[in-house]
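The data below hold one chain only, encoded as structure tokens and taken in the form predicted alone.
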Amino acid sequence: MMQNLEINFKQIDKIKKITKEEKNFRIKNLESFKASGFPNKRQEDWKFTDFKSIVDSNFKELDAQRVSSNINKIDLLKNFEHNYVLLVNGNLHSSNFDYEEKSKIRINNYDKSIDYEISKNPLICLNHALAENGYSLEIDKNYKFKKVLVIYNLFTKDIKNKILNNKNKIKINENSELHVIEYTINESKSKFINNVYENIILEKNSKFKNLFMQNNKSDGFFHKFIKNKLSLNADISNLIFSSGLKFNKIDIECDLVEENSKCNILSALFLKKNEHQEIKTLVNHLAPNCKSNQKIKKVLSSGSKGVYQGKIYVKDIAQKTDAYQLSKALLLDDNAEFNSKPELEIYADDVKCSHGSSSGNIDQDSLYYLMTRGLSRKDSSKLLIKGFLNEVIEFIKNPSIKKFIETNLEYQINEY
């Protein structure tokens, strides 16, 4: 069990150019998590995944001082044009938008103003408390981005028994549109927590489409929760493509306050021996004529866990409600776990809900089918994984950044 977690109020103290306001809110935060802990499975949250335990196994010690954001430099990737953001262990380092009209855009370090609540959940507690990197970016009203924006999400080679807390803001403005590639790269040999809160907000026609993914296999501990609110018209996309890495959990809670928003979460991930990923989701339809589509597929090789906690709220003046929701795994072993939670919670009477969830082996009558073509048994386990997932794949329209995502999965997938 772990004995030296080096938490305390005086990292408040440390915490330049805030508010007595704030530093009250971060105070109360930090009692809060300190008065619960690491979140275990006694919280209905965090069910299927003992994130104490884990970190109890993994972690000796663990601090969360903030670290240095030092770099000599970073290889961009070659595979389609973009314009970049720079984090490095969660710090704004630099960004490039040569592509752009750079007076539509403003990027800034994290900016510490309160706009949260106290949560029941104690690694946003926890953030909410000791935050100080992230970035802040907005989008001027009426432009739409001529090239994808990655953000290159970078950890460095000294980052051990660390617990990163950074936090985010997008704010795209009325009638604009951005698509972001949320990229990896961790450069550490060894443990680390990194516990992320985004918060994103659309105004009214805007669009969003967020894909995460990284470069390699990863021993870091990964927790991000997102919050999404949708005005008039938005649209955002949420595709998640990140396997490989040791623990990782996605929490999007989306709250779509205006008509005609639409909210779209999917998901195609292949875990590996020991790695352990979960998505939990809440799609609030809080205004008519709403929809939301929630499609999460998973592959799980020998020892390796998948979750999902899915739950769709309808208030009883979103009527015209149009919400989806399903989730389906593969498993490849015997040793390897799917736990699914899918829920509805309708107070309007004139909607269109379902939600379902399934798992299973491969079939065999089409593994014997490709295998009576001349197929290996491997090479045909490979190809009819390769068709679950990329039902998923098909959601993304640009070419260049298609190839780039099928590669990648291939390339976990070849490795099995």
The other form holds:
Amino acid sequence: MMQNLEINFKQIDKIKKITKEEKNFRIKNLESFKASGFPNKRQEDWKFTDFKSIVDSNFKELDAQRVSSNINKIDLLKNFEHNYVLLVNGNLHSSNFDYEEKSKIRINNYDKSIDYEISKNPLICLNHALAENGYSLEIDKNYKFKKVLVIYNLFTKDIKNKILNNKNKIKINENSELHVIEYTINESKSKFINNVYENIILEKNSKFKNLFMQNNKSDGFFHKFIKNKLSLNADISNLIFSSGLKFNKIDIECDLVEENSKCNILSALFLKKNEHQEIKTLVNHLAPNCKSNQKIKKVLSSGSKGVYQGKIYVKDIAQKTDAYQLSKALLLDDNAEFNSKPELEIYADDVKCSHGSSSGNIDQDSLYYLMTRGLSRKDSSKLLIKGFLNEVIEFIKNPSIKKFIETNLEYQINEY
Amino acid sequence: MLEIKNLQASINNKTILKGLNLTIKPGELHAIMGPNGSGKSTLANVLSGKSGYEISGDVNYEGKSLKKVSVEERAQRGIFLAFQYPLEIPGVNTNNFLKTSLNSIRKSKGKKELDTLTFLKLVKEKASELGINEKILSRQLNVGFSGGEKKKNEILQMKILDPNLSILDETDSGLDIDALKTIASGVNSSRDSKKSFLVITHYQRLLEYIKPDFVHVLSNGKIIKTGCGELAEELEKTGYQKLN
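Would you generate the structure of this protein in the form predicted together with its partner chain, following the form predicted alone above?
Below: every chain and molecule of the assembly, starting with the one above.
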């Protein structure tokens, strides 16, 4: 049982240059968090994940004080040319936009705005109460990035029993385009929690691709809430490839606020022993003629747990909505678990909405077919697993990035 | 090449093969005909090593018992089964699969694995021999293939893997006359004094293009009659009923 989470109101007092309003906002959120504590299964959004007991059984203490961000050097990816932002323990450390017109890009420390309502999710409240670092990135209008932007999300060796609260913001103005790979590198061998709030705003005709992955296995516990807000013709894709984490919950809320906006949420994951990966989505169709597409594919091996809670909401005025949702799990043994909760809430009458969910084992006949061609059972399984996940990888158009993701997934599958 | 003695096979407590005897020598092509439910596909499955069957009797391949030899090892030793219903494997590129397959067989024989370029050259050569459009090979394995394309793809795999014993399980069923000719030419061009074939079919039609050395009639789990090519023609006229 966790004895003490060192959070008190004094911690908020330590935050420098704080307005009275901000202080009130933080205190209000902290009170809300304290009232409920870490989320447990009684909350609908956490019905498959008792985060409270996960925290209790993994941490004796948790410290929410901010941490330093000193590092010597980081090895950049060599697989493709890219711009980068380096976050160290969630703090904005440095950035490099050498491939771009720098005047079009602004990057700053986290966004201090406080116009958020109190959330039902205690972890969001905790974030609003305590986050004092992260980044804020804004792209001017009419600017398309020439190269991908890699956000290196580095956690240092000395992170232990910490809960790091970070707040990020990306704003892409009219007619602009950005492709991000959020690449998590965890050097800490200890347990810690990273709790992130991310705000993504897409103005008219803008385009954003956001790809998540990590370079290694990790004992970190990650929770990320992402709020997407899309204007006219805006187009967002979230691609989640972050396997290998002890606990990872990505909670995406996407508001299609204006007509013809599009949202893609795709995921291909391979989970191993005791890994927990959860994707929760809420796609709000708030205007007519918007399109959303969710495709979640998980391969689960021994003792791993995958969760998908996906909801599509269609407002009464959102006619001609085209919404699709599919989750599929491949269970490699009896100890793996997949929970899926698809939900549709529709108030418009002229819409196309569909959802599906399935889980099963590797098809024995397919396995047999491949083995009659001289492949071992193991190699045949691997081929089928890759085939299962491939559908999502096919979505990546850039060949070198695709190769990079493929290699990374293949590496995980080969360990199976 | 292949020697089957008193083979019995049952699945789910139902006996399908009831003491089957068959000997195939190198270079020979044997055809097995028989009515529905006579055990033709079971024979093909059992020879390929498919699990789920209870088996007794002897099956020797190249002088060694196949008992306890796994599916993949049989394939590596040169037994090939062309499926009656080739499976669709989504997400797996046909060429990649063929290359993995060929290289695992080569590896098991201690041969050097082929690099992509050499492999693609080989595929191109074999595909054009069979008149198969190479484009289907860059697609997902059998996914969206027509019935004919699937069967042709099986024969292409046979050509590439170059097995000693090829078992064709009703490869001719559901094919138009052109596809049938492609399949037949694939088999005929592979025949030599060392390679053996076991062609399972319902109809005599395929045997107009592939000349068998022996024709066997399988009925109720046993071979009830053996003859040469003319037996197939006779069956076509009289049907299986009269043999019983």
